[in-house]
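Only one chain is shown below, in structure tokens, and it's the form predicted alone.
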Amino acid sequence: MMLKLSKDKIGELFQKLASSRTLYLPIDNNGQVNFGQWTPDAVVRLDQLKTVKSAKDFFFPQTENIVAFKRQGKDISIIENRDQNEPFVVFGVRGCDARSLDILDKVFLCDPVDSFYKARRENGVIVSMACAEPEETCFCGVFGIDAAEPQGDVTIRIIGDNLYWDGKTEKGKALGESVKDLLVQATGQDLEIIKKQDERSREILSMLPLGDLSLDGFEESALLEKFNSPLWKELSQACVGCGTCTYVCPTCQCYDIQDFDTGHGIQRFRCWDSCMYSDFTLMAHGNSRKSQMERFRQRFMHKLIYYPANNDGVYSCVGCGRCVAKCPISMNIAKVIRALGVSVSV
């Protein structure tokens, strides 16, 4: 059932949601918009199409404590000190970022299940937000994502003077119940307004520069052909291995585990890592991918062939366009798709 709320009551909505759980929204901090915890004086930017980093951080944090060890003589104590997981809402998640959680689920919720990630997924509620005007760097439609009807526990749209609320899952409907005194049922006229904006959004997306990307040729059967393509050398030539693309990507899942001597014991923690780094998965005998070309190839082969080959054809990219916008040498997955999408003779 579609519900609505007058825009001048959005502050009341945030207050109500934050009264029972932690609320995260796109917050402007010195010109940089990222998800942050809501406070009454926060500068909320629901008009920002994409945050610098995605909502991935709330489920797979950039750093997190795993366990600590303390030694007294020959006795070693194991101290459980993981972060406590409390109910929270991530509000204003765009369709690309909402879909990215499905991709992460296939990694962290398969056996053996990552209990840290699982606990956060169970405690978190995703309020996704439809895109009214996708940007030139967007190409989510290439991966079957509908920016006008994003998945999530709740889908919202802001049109004119109203916020429209559509509970999708049991968690989403329960969240709607907690704020039901602020919501009223949408009318037939409202539904027509929503339909027109959705159609316009889809039309814009189809006309964007990257809207015509084709994934033809990236089937599992083309693995060796793509792997051995001579184009990788040319494509990767300017790559500096900075890892920016991996750190802004909502679907990258590489991490490292390290131990740190605190002076009072040992803290084991997990932190994001990047397959673009020369010391990634460094082993006793060295790194199996010694050149930047090999590391560059690994990133895009994983996104476009390795991951889908193991996950029923689902690609490990959601077309958010962050790497398109942030890469310092303007080399990104869209250019790789265009270069390698046509069959290559080797």
The other form holds:
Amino acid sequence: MMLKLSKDKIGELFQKLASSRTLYLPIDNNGQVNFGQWTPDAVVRLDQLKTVKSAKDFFFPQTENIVAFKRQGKDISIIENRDQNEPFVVFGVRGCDARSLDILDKVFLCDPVDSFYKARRENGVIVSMACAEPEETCFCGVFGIDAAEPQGDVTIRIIGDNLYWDGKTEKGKALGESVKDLLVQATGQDLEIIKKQDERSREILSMLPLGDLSLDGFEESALLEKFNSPLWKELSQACVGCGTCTYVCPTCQCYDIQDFDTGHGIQRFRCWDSCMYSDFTLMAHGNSRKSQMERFRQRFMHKLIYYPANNDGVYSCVGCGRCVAKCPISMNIAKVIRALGVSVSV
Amino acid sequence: MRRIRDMMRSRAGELLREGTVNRVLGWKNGEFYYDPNPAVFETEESLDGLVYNGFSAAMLSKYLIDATKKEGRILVFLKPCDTYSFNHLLREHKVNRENTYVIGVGCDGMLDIEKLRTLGVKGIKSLDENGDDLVAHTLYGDKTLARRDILLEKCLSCKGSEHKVYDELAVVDDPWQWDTLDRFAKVGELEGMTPDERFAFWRGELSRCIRCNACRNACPVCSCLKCVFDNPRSGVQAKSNADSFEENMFHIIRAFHVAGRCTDCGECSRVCPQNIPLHLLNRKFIKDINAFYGEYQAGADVEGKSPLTEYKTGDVEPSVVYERGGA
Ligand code: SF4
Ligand code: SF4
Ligand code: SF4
Ligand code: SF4
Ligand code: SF4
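What would the structure be for the form predicted together with its partner chain, given that what you showed me was the form predicted alone?
Now the full complex is given, and it begins with the chain already shown.
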């Protein structure tokens, strides 16, 4: 059932949502927009298409404590200090980020289940938001995402003076219940408006310059051909080996677990890792990928070949275009797909 | 800049053909007008992909650390400001001058795609640079922007059009010109704040840091073979912030490490995905060095002493901190 709310009541909606759980949404911090906790004086920026970091943080945070140890004499005590039980809503998640959670689910919810991630997935409600004005860096359509009607527990559209609220899952409907005083039912006329808007959005989405990227040839059977391609050298030569592309990516999923000596105990934590870094998968014998070419190749082979080979052909890129916009030297997955897409004859 | 690009293509072609150079380091066209990436060209035919436009900001000097270790000679294109970083790398014996052929390229100021986005430009299909303006053809219509409004931060206080080192030049005699701003103005503003205000300013800015290390990796003078933060035995993680203290310390330590060496090339601020004004930290150091030891511009010369590697009896004592009212 489609519900609606007048846009000038949006502050009340946030207030209400935030009264029963933590509400995260795109917030402006001196010009940069990232998901952050809502407060009455936060500068909410739902108009921002892409936050710098994705919505991934709320399910798989950049750093999180796992457990702590304390030693007294001969005793070692274990202190549970995980903090993944807060109920929360992430509001204004775009279609690309909403889909990225499916990709993370396949990694973290398969056996052995990652209990931290699972708890956050259970406690979190996703309110996704339709895109009416995509950017040229967007290519979600290449991965079969319909940005005009993204997945999520609730999907909202902002059209004219109204916010349309479409509760989709059980969780989403329950969230709608909790704010039902503010929502009214959409009329037949509203549904027409929505339909028109969706059509318009889809038309623009179909014109995106990266929309013609072709994934033909990125399949398991081409693994060795792609792996051995001479093009990697050329593609990777300017890469400075920073972690920007991996840290802004909604689907990058690698992490590291380390012990931190706090001086009076040990804090075990996990943090995002980046295959672009020299200490990625560092072992006693050294790093298995010694050159930046090998590290660079890993990132794209993982997204376009290894992951789909293990997950029924699903690619682990959602075409959000963040790496396209943020790489310091403008190298990115779109250029890689372009270069390697057509089968290189051997 | 199109004229310069044509000169670059033809000279690079000639130099490759006659065997003066074996490779060419330049910028290669991308998917959009604004995303050329640094690339090495090895054949004359491949030079068709060589571009030079308002978005060729990525500095090529640092790539020469590795590139000049290889056999043969490499041609590199350096904008005026890039020559400072190249010189500084020469001073520290990080690059091999013999293996390098420098063509100094004229510059009309580099543009900032983020500024275009902030001004509401999106869905870019193509861009046209003409004189004072840039026209963006987008999915949502055309938009004209004044070049002045979308210049990169570092170009707002350009060091000038002179190349500090080159073998030959590719310049035009009527470049686009603009008024530059005092690069220390904002530093002065920060100095005028109370310590608490200043602390709050930096905590706010640095709170956005995601520790991607792009600032460090793009920096021409962050050229240690292995950064201290990448040492697994250092007890700190290069890839995550344990707490806000560590996140702030990383930047302060890095600023100390590049003090007296930072050429103020602006790459750190340009590459930061969170738009953190890192140049302000470095400019504070530069301003103080100038005040304490006399004007010094890293990379202006290859020879000669630099303030922090030289000792003079008249050098300031640490107590200057108190004299200036700090604590
Ligand atoms: S990639 Fe698609 S879903 Fe993501 S912001 Fe762009 S248009 Fe929206
Ligand atoms: S591809 Fe770009 S963002 Fe990614 S590590 Fe290399 S330089 Fe950094
Ligand atoms: S690889 Fe790039 S485009 Fe794909 S999901 Fe990651 S950041 Fe987005
Ligand atoms: S610190 Fe920043 S401005 Fe200074 S040399 Fe390094 S990248 Fe350039
Ligand atoms: S580039 Fe920016 S976000 Fe990345 S480590 Fe440097 S300051 Fe932090």
